[in-house]
Structures are given as structure tokens and as C-alpha cells.
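Form predicted alone, single chain, as C-alpha cells, below.
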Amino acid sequence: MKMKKMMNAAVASRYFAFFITVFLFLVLYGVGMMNFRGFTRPQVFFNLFIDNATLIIVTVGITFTLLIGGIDLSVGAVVALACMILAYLLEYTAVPVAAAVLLVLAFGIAFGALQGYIITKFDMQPFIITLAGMFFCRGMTAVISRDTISITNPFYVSIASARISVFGLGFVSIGAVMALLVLLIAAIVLGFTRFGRTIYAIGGSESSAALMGLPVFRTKVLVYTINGFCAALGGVAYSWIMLSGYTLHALGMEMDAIASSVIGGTLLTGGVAFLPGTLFGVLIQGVILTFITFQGTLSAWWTKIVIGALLCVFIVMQAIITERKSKLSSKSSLENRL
């Protein structure tokens, strides 16, 4: 009876699908280190960081989406036209490069702002409207060049190739660097403050947050253009690691972006969400093309299969959960009455 009642607490505590998530990459890093000698070098771990750093900062964005019971399907379009606008300027114009990185995320925050307005004030899909912003950008891309841009600019180069040391032990790069300043940053803005319990409370029920007298149109918006934000600064981080600008930059990263943080605990119909599990979910994946790397007769396709499969599992198991809380709070109402 009691071993019951602790697992019915931590099937309803939000982080049991976190834990689950830390869970599943310390077995498939372990699996790694037991097959392979060069898994146990600190360097593959730190380049998990930095191979995947663009990744972790789109994450981000789209889990404020999520959040909200929303979704946008652009950011991977996005981070291809940053690349491609950073390339042109660099390559074509004398803007300097803070100048040119500027830009970037100013459209980055106006294209996102635009997004949420539309589709927050026409009560629109966001589906549609993000899909239509996918093509766009797509588009947009091949507008500005077919052919691919390469960055030769020395000081740009330079950022791209600094590494910073860890300890002694390996190195990061900046972007990677970044890429954990800004998970931080918003997980501290959706765990203590008043705009990240507005965004929680609209993934809940967002008529109930608009009854409780909340910023609902706004805190959307914004939600939207801090996705559109994290999307062009993912842009920045994927120039570091391509230098170059490419129509095919990112193609599918939209989809990734939504398999890691489902996968590290994001509920698809809103409400629920825990950062750190985000980037777990990055990681897992970055860890199993490592191993594809490694093993070397794979193709990295089937990360792609690999995903797929965790995702599907996932997604039942947050049927199951949310179910099973469900049951927990209506027998809880229940004694409570008696």
C-alpha cells in the first residue's frame, strides 16, 4: 500500500518526466561508454554541447510555444534565412558584424511578434500561419542566393573557432556557451516570474487565465517573439558552425526542436514544461548520432528512426500520466467530500 502511494506521487509530481528523460541518456551514454573507449573522453560529452548548441536555443523558443498550447513550424526556416542574411551582409556589404548579427535578431523578434499577432488577434491555427512563415523564409533564402554564401570574414571566423577551455579537460565553444546562458535565463523567466506563471496558466486553460483578469493577448505575443528571437539566435550559433549561408540550412530542425522538448517533458497541449528536461531531450539526441558516429556502418538516419520511436513512447506515456493524475485528483475530491 505505501510502495503504491509513492509511486502514485511521483507519476503526479511534474517532474516525473524529466527524471525519465535524465534516466534514458545516462543508459544510452553508458551503452556508449561500455561499446566504445572514446566515449569516456570528456570532449565527446562537452561536443554534444557544442555540435547541438543552435538546437538547445530553438528548443527553447518552441517550448515557450508549447507552453501556450501553440506550435510554429518556421523556426528551422528561420535559423537558414539568419544564416543566409548574415552570409550576404558579411560577404556583399561593409556592415560590421555586430551590425549585421543586430539585424538578424531584429527580424528575428519582428517576424515572431507578427506571428503571434495574427495569429492571437484572427484567432487563427498557429499551425497555418506558422506554416506559411516556414515558407516564407524558405523562400526568401533561395531570393537572396541559390548558391551557397561561404563567410570569410577573419574576425567572424575567429568567434566561430574560439573554444573555451573547461577545467582543463576539454573545451566549449561560444556557442555552446550561449546556448546555456539562454536556457537559463528562460528557465529562471518561466519559474520566477509573474510572466512565466501567465504562460503556464494559458497552457492550462486560457479562457480561465483571461476570467483571472491576465494578459492573455499580450503574454502570446510575446511568447511568439521570444520564439522568433531564439530562432534567429540559433541562426547566429548554426553561421559559427557552417559558415555559410545555404537554403537547406536547418531543414527539419523545426521537428527536432518539438521531438526534444516532448521528449524532455513538454506537454503537446500546453501547461506543462520543465526547461532543463529540454535540453536532456537535446541531448539524447545528440548522443545517439555520437554512437552512429562511432559505430560506423549506421547511417544517421536512424537517429531519425530512433526519435521517432521515443517520441511515440513519450506521447503515450503522457496520455497515461495525465490520465492517471486525472483518476488521482477526482478520488482525491472525492475523500475529501466523504
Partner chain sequence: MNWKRITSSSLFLPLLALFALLLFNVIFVDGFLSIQMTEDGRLYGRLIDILNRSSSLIVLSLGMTFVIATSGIDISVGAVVAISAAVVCTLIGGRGDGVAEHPMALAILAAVAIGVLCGIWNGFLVARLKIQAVVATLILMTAGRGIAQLLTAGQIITVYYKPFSYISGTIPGNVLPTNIFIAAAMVLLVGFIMKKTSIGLFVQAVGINATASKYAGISVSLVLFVVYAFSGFCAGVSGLIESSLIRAADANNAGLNMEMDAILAVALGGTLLSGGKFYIGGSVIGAITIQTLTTTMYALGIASDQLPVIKAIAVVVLCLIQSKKCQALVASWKENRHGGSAGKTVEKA
Second form
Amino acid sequence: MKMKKMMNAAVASRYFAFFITVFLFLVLYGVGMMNFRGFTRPQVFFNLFIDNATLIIVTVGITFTLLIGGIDLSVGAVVALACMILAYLLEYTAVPVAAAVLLVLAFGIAFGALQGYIITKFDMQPFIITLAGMFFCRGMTAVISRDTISITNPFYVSIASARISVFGLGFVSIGAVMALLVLLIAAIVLGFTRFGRTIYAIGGSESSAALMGLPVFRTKVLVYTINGFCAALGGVAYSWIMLSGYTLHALGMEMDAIASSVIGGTLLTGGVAFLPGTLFGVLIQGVILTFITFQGTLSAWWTKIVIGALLCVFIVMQAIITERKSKLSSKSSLENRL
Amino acid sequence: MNWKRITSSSLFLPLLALFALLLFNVIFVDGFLSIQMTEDGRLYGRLIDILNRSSSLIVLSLGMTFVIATSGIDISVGAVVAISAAVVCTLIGGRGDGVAEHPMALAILAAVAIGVLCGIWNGFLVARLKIQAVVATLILMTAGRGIAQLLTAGQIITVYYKPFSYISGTIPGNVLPTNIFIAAAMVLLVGFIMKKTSIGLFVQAVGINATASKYAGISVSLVLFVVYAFSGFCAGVSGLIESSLIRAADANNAGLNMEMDAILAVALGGTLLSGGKFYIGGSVIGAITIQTLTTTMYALGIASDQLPVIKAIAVVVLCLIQSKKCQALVASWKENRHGGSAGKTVEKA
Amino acid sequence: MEQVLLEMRQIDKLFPGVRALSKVDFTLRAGEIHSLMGENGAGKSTLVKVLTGVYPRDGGTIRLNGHEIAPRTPKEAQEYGISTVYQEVNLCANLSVAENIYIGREPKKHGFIDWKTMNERAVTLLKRLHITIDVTKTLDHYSVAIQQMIAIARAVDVSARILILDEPTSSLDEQETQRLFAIVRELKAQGMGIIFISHFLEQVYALCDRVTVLRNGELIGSYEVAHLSRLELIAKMIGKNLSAVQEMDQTEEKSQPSADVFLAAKDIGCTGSLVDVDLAIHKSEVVGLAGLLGSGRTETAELLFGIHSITKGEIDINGKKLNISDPMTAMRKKIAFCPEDRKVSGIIGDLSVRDNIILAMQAKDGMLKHIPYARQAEIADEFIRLLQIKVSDREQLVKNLSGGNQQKVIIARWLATQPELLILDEPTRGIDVGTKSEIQKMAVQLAKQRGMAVVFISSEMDEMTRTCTKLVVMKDRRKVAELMDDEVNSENVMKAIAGGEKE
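Can I have the other form now, the form predicted together with the partner chain, not the form predicted alone?
The complete assembly is shown below, putting the previous chain first.
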């Protein structure tokens, strides 16, 4: 009885999904340490951040859209296009590195704003517009170049390969630092600004938010704009890892990002997300990938299947929690009466 | 007088687009209309080629039409095509001596069955667990390619067994490629189902007003379930055709971008993406139109991976044209331009 | 006397084809709780929406503290000090209690939200309303009653002059309602003007000082609650429809019920919506479910048709116990149900009249059978003729028909299934008088000529007394009386609803 009550309290807690995610991460990491000696090296942990810098940034962006009950399927393609634009500008033009990066970021902002405007102004389903956005960006990547363009700009390569030591235990890349910075800023925006709370309110109930006098239209367009910016920034981080532009870069990353976000506790119906949770969502995927690499015989496509399965499990779990919660609230109202 | 009836017909827009494309081809592509016969009695020519290539898209858009009519979406069809292709090719096997490891009939049956299974899975998520259609089918969209790779062990399996190529090729003695017949048979099958069952009516009812449908005694979740299962079935058949075309299973590229083409075909065919009334004939013409567009673009030297740019723009434009909000905006804009002053006086009074 | 806070004079509101409000006056004083009453479509919510700027008015003036105002949006109304709390809580369930109160107006420190101050303020504010809860928990942790009070707290804090409560108690139980009332009285004591809209008579008598009654968009009058008996109030709300009275002579004789019971409901109930209802429906009988809106009329009908499942009691059909778990089970037992909300749960707007008529028949036949087109056309034409549905042809889209004809199409849909029990929930709402009397006559004829059992639900008393031989009177989700034959008249119904109070 007491056990059950505690369970209910845990399920009802706002951080329930977060705890599960952290727990899952620790278990996975623990299993890895037991099976592979390499896992015990601190650098393996830091590599999770180096390898997944892009995914962290993109996940932060997509979490904004999921929070308002929307979705953005175009992020993976935007990452690819961003890499391609960078590679093209750096290799075939005289545009300086800083300008190239700024140009790419400006493109991400403009593209996100356009998608957001079309979705909000014309009341379109976000998935269809962003699905079109995904195909558009993939196609544009191929329009710029169908072949891989390697980035050889010495300054750019030096940024990409720069390593920052962490207490002498290991090192991280600039991309990883940038990813954590984005995560931090986003968490502050979501938690401590009026804009951030309005995003939550819209996700909770768009009509209520409007009745409470909150700026719904502006906020929604801004959310897609932020997402576009994050995707482009993710693209910059991705180019530091790949040092190339290629049409098939970041294929299916939208799914990885959505999965990370959901595993981290984001509700696909909107209104609920916890950014530290989404970080662990990314790290869980990273651990699985590391697993598969260490294992050696398992093939890469297992990642996709496992992530799909994980996403599925978490979505079903969300459905159950939501049901449980509604039962709980009717119960609590009963208790209030007595 | 009759002109208005023609332009308001649901088939007008897709037919117009198709004719415009065909006209363009007739003018700019030499021998576009010519159809010749080879020595072994097969017909060949660009038109036949377009039909041959569009048959898998026709099949796919049949299933997609129903899904969209219920105001849902199935973005997993491309991945299901890859799975189906992987199954059929793995079962027949890539033996160099051209011998099938399993009977082809069995392989075909298994491929279609796995498509249905995928559809049932989607249907379960959407109808039973009430997960949004995009998300439910997104799972299979990405995981599906992984599954396909798992089946083919990451290899591209090339099938040398001769009869396998007949699915999308010509059976000796026939005049036209088999897949054209398959697509035609599927269209006829759907037509038959529309005529002899009430599924079409129920699908529309659910897409227009699910609550009222429930009050009229329709089992909404059953309708959704059947619709997604059928979409899976179509993707399974489409996978057969696709794999036979290249006589191989390529988990990465089979059915790539086909979900977009199918959605575009349905939208072009006049079915609203918000659900409700659907037009099978429109979707078929839409599919042929898109294949013609693809072929034309290839002829113009645009590569297959660049093509999505044009298709993406087409989808957005079609969506905007269909959107009620956009129509209302255009209407009020027109009113402001023509009768703006009249409207204002009314407001003041 | 307290000072006048709000004065609405000669308010007009037109909708295409309908005069929703005509020359309505309304006066609200500071420190009073004023009830706005009237049946569905009387114009209460239209009046409130004009006041809060949801609809622009077509005539009349609104004065607040003597100054003329013209709010154009709910936000502007709020700035004038007019806030509304709706029946469905318009807050965000995923945000904390404190946030729901302060979102959009959060206290800030160094440009960032000061959560500590916000939570403290929320606690203080709620304490004033005698609510002590954890304000950092999300809203969905609390019952609807608490949520309702939080909504009031927000409204009061945003602007504290006029508070409109639009059916705030419809999903609350007795104790929760009492708690809410205590808060409302508190606010009254602080000098706020409160407009209270409710269908529950007892609550109006328990809480309100004055009541303004509307009927068909017209003002009937404003009264001191203490000097108005329940019976008088109900009579003013329901009134006598003159045109209907004139048509009385043309009405057919009532149908005589047979001795066979078609459906017997024994002590049926459903948690949260209905308590212990007993009901026997005979063949050839027209049974009326009377009562004010929200009394449990529709809920009873929905249980009989399997939209919701009963959680208590049993339903027998032709003497056999049956578990009606979904509409199809009910339909197989030849039960038909025309729902209350035509647009949402009735018509399939983008389908043709023919499709709409054969839909239930087709659903009964199942997915795999198909009624041939020729037969569909035949059925559709038959009912178009029989019910005199005005259509250009049977392929016309049903959304393009008038309300009355849409209603006929839905009735046709169910008659096509040849039911033995036909439930009509508000079949005459929002349709013209001519069609109204046609539908009434039809209900009687079906019972007489085809031996059909009919359940008739309506807010218009005359309609019911003219067609029904038995009236089941509902109040607060319970059955309070059953009137037979000669007892069937509006006076008895009003008495039953008013309860205990005899004249």
C-alpha cells in the first residue's frame, strides 16, 4: 500500500521521466564499463559530448518546437545544407571564415522564420511544411554540389581540431563546449524569461494562452526561428566533425533529435520538457553508439532500430503516465472532498 | 457554361498539370510520343517508360489517399518499401547462377505480408494508442531502414533469378511491363472495394467528422486500423515493383523520398491534406504527373537528389492553395481592393 | 443602496438571420452577486460576450462607473477591470499554480523571472481566498474545483471590479460548490460586482442577490431573488411561446402507449454524470425527459445509446438484460439517437444528403456490405419526400442546408434503420417554428402508426406537454418526478424542478 503510494507520487512527479532517463544512462554506462575496459577511460565519457555536439544543439532546438505542440522534420536536412554551404564558401570563394559561419546562421534563422510564419499564419500542419522543408534543404544541398566537398581551410580545420583540457582527465572540442553553452542558455530562456514561460503556456493550451493575453503568434514564429538557428548552428558543429559538405550528412537526424527529446521527458503533445533530461536523452544514444563501436561485430544500423524501439517505449510510457495522472487527479479531488 | 463544370471537376487540376508536362515534353524531347516494338515483341518508348516507372508510386499513393482522407499521414511508406524489397530479395537470394533459394511466390507473399504487418503496427499506434500519425509513422520511417539493412546484412543484394525481373519487366510474350498491370489491377481492386463495400464512405465520414461518425455507429478505430494496414499493403507491393526494377534490394535507397512523392500525388489529385473527400482517380493521375515531372527533370539534366527542391516547393504551394485560411486571406484582400470603401461604411453604420 | 458599477442599455446583437439580443438592459451594482438566467439560446452568453469584447455590439451603450466603454477584445475588457472565469478552466494544466496566476505579469529581478517572489505572492493571494495549497505544483495536481478557484484568483488579481462566472459549478460537487461560494461571498464583501451564470436554481437562490431573466434574446426583467419564488422564476425562464400555443389546435392527439415495455432502465448511473435513474419506456409511448440544461437529460440518453457505459444498475430491452457498451450494440437492438449538438455530433457536413441519410444503415450493415447506389438514392428520395426535406437534390452537401433541414436529415438517418426506440435530444433547437411543429407531429405519428417508442428531450416545455404522455423530470443529475397522462403540464414540471416549495 505504502509502496503503491510512493510509486504514484514518483509517477506524478514532474521529474519522473528525468530520473528514469538518468537511471537508464547510468545503467547503460555501467554495463559498458563491465563489458569493455575502454569504457572506464574518462575520455570515452568526454567523447560522448564531442561526437554528439550537433545532436545536443539540434535537440535543444527541436525541443522548443515540441514544447508548443509542433514538430520540425527539417532539422537533419538543415544541418546537411549548413555543412554544404560552409564547405562551398570556404573552398570555392574568398569569404572569410567568420562571415561564412554568420551567413550560415543567418540562413538558419531566415529558414526557420519562414517555416514558422507559414505554419502559424496559414494554420498549416507543421509536419507537412517541415517535411517539405526537409526535402527542400536536402535538394538544395545536392544543387550546390552532388559530390563531397572537403573543407581544407587551415584556420577552420584548426578550430575543428582544437581541444580543451578538462581537469587533466581528458579533453573536449569547441563544438562540445558550444553545445553545452546552447543548452545552458536555452534552459535559462525556458525557465526564467517571460518568453520561455509563454512557450510552455502555449504548449499547455493555446486557447488559454490567448485568453490570458499572451502573444501567441509572435511566440510561435519565434520558436520555429530559434529551431532554425539551432539547426544551422548544429550544422556548423557538424562541419567541425566531418570537415566536409555532403548530401547525405545527418540523414535521419530529426528522428534522433526527437527521440532524444522524448527520452529526456518531452511530451509530444506539448507543454512539457526538461532540457537537462534531453541532454541525457542524447547521451543515451551516444552510449548505445559507443557500445556498438566497441562491440565491433554489431552493425551501425542497429542504432536506428534501437533508437526507434526506445522512442516507441518512451511514447507508450508517456501515454500510460498521462492516463495515470488523470486518474490521480480525480482521486485527489476525492480526497479533497473527504 | 460547360467550361465551369469542367474546371470545377476534381480531376481538372491534375489533368491540366499532366497535359502541360506532356506538352512540354512533346515540344522539347525528340520522339517523346513514339512507341515502337522490339524484335521480341515488347513495346518501348518514353511514354511506356513513364508508366513503368510510375506504377510503384501509383500503388503507394492509393494507400496514402485513404490515410490522408482520415486526416492522418503515413510517412513510413518509403521505409516499408525498403523492408519489403529487402524481404523479397533476401528470400530469393543473390545466387550468381540465377537459382532462387526460395520459391518466388513465397518470397512475394512474404514481402507483401511484411508490408501489411508494418501497416498493422502503424495502425495499432494510431488507432489503439492514439499517438499522432506523424510521430507514430516517424518511428517506422527511420527504424524501418535499419530493419531493412538488418535483413540484407547491410549488403545490396542483387538478384540474378530471371523471373524476378519480370515483375517490373516484360514477361516474354507480353507487350507491356508487368508492373503496369499490377498497378492497374490495384486501381481496379480499390475501385471494386469502393463499389462493393462502404469503406470509402466510412473513411470520408471519419475524416470529416470523427465525433459524428461515432454517433452514427461507425467504429472509428477500426476504420483507422484498416486504413493504415492497407497503406502498409500498398507499400509492400510497391517494394516488390521497386526492387524488381533494379533487380536488387538497396536498404538505403529503395523507396527513398517516396513518402513525399506519394503525399504530393494525393494532394495534386485533389484530396485535401486535412482529410475528408478523396479522389482515387486524382491520386493516380497525380502519381503519373509526378513521375512525368521526374522524367522531364532528368531529361533537363537535373539530378535525382536535386529534384526534391522542386517537389518541396510544389507541396508548399499546393498546401497554401488548399488552405482555408489562405483562401480567406486572398478573398479579403480582393474585397479590400475592389469594394474596400463599401465594406467600411457598413462597419460604421 | 450600493453604487451602480455597470450599466448596459438597449444592447442589440444581430447574427445572420437571428436577433440574438434586442434592447437588453442590465445593471450591476458594486458588492452584489447578480445572476443571469434563461434557457439555452436566451442570450446570456451573447450578453456576456458583448460585455467582454468577444463580439462587437450592434447597438446600445455600456457604462462602467458612469464612463462609456467599448472593449474590443477580452484583453481590453480585462484592462477595464472585467474578468471572466469560464466553465472549462482556461488555464494551462502544465504550469505551476503560481505561474497560472501570474503568467504574462511575472515579477522580475535583473530581467529574469523572480520565482521566489512570484510564489510568495501567489501564496498570499490564495490565502486571502482561504486556499492553502502548494503553489509550485502543476495545476493538474488539483481538482477542477481548486482549478476553478485559481482561475478566480487570477481574474481577481488581474482586475478587481467585475467578475463574470460562466457556469463555474457545472463540474463541481456539492462541497466544492460550497467552497467556491464562500470565496465568491468574500469577493462580494470586498465590493466587487459579480455576474453569476448557472443552470442550477438552488445555487442561484443560495448565492445571488438579484436575477435578470432573458428569453429569446429579450429582457424579461430583473428581480430581487428574495422576492421571487422558484416557480415564478421558472415560469419567466420558460414562458409561454405564443406562436406555439396558437398551433396547439393543429396538433394531433397523443399516442396511447401499449402495455409492452420496450426498454427498462433500473437504477442506472454513471460516475460523475448521472445518479440512479429509473425509466420504463413502452412501445408506442412518447416519453419526455424534462429538466433544465445540465440536469442529466442528455446524459441519460447517452447511456441508453452506449456513448458512455453505465457504471451502475442495468438496462433491459424486451425483458432481457443487455450490456450497452457502444452505439453499435444499441443500434442492433433497434435504438436510434439524434444527438443534441447537430454540428459536432450529428451531420457529416462535407457529405451529401444521400450519404448522410444512409450512414447509420450502412454502419449497421458493416464495412464489407454496400447498399447499391440505386437503393441509396431510393431511400434518400423516400425520406426527403416523407420528411419534406428541402434540398435542391439528394447530392447536395448537407452543410449547405438550413438547421431545420439538417435536423430532418439526421432524423431520416435514424428512421432508415427502422428503430423501435427513437431518442430525440433537442431536435427543435435553433430551427424555425414551422419545422418545429412538423417534428413534434412526426414524433407522435411515429409512436401511433409504427408503434415506435420515442424519447423526447427539449428545453421548451410546451413542446413536451403537447407530445408526451409521460414526463420524467430531472434535476441535478437525478430523476425527481414522473408525471403521467393528466399530470403532464408545465405547472407540474416547474413544481417538480422547484422542489419542496409548494404554493
